[in-house]
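In the form predicted alone, a lone chain appears below as structure tokens.
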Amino acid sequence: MARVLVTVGMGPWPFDRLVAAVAPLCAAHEVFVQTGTSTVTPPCPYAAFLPLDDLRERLAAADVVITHAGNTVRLVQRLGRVPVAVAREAARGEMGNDHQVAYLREEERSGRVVAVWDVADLPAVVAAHPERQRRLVAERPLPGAVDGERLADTLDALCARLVR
């Protein structure tokens, strides 16, 4: 039994497709779902929104994080882990455009993420995640975090060029 955190983000768009697909996982794992504005109620503990500190604690404690293809992908990666990500799709009314689809395709090609394009695959993806995560962490190390001082110097230099 894995501890699974599912998070759909803080935006105004519901992600009913992902929240509904969680039901089989709830029967086999310890699952918590952050549902956002979704209209589907999962059969396991959930909350519409979480304070950032609570979300960070849950991310750190989870064995598997299933997330929309948004900012949470990077939060999970920075914890040294591999997120399972599902892109919101504009044609399904899950987002105003398909930027999450484009982002997830790029991350799938070069990044450290498990992309899920058919939510019916989630139970198999979760079952295979420990081994897949170990392999991806070894094969695709993340670049180091940006040095804040160096970033500020770079931005100052760019701003100086703009005001000339």
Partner chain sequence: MGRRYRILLVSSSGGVLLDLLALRPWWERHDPVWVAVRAPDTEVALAGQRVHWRPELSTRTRLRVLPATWRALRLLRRERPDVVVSAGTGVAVGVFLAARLLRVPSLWLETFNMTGPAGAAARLCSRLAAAVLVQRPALLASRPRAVLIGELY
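Numbering follows the first chain given and starts at 1. For clarity, a rigid core is taken as the largest C-alpha set superposing within 1.5 Å between two forms. Only residues modelled in both forms are compared. Here the structure is a predicted model, which is why all the values come from computation and not from measurement. Compared with the form predicted together with the partner chain:
- Relative to the superposed core, Leu151 shifts its CA atom by 2 Å or more between these two forms.
- Relative to the superposed core, shifted segments between these two forms, defined as three or more consecutive residues with every Cα moved by 2 Å or more, span 143-145, 147-164.
Okay, that was the form predicted alone. Show me the form predicted together with the partner chain next.
Since only the chain itself is given, any partners or molecules it might have are not part of what comes next.
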């Protein structure tokens, strides 16, 4: 029994395919789902939207995070862990374009992520996650984030050049 957090992000597009696929997990694990604007609901505790602080706490407390292939992927990686990610597909009405698909393909090749392309695989993926997470963290490096002071200096220098 694992603590599983599922999040589909805060954007305006529904992600019914992922939310519906969570059902089999609800019987076996302690699951919470952030459903966004999805039109289906899971048979376990859920909320449409979570304040960012609340979401960060839940990300930190979960054993497994299942997320759309958005910026949450990086948030989970920065917590030293490996997210399970499902890409939103434009053809299914899950987003306006396929950039999550392109991003997840690339991240799957070289980054710390478990990509799921068939949501029916989720129960098996969750069961295998502790071992895969250990291996990916050991084998794949995570690029560092920019320091705030340096970021601000870079942008100030750019503005000094552009602003009259």
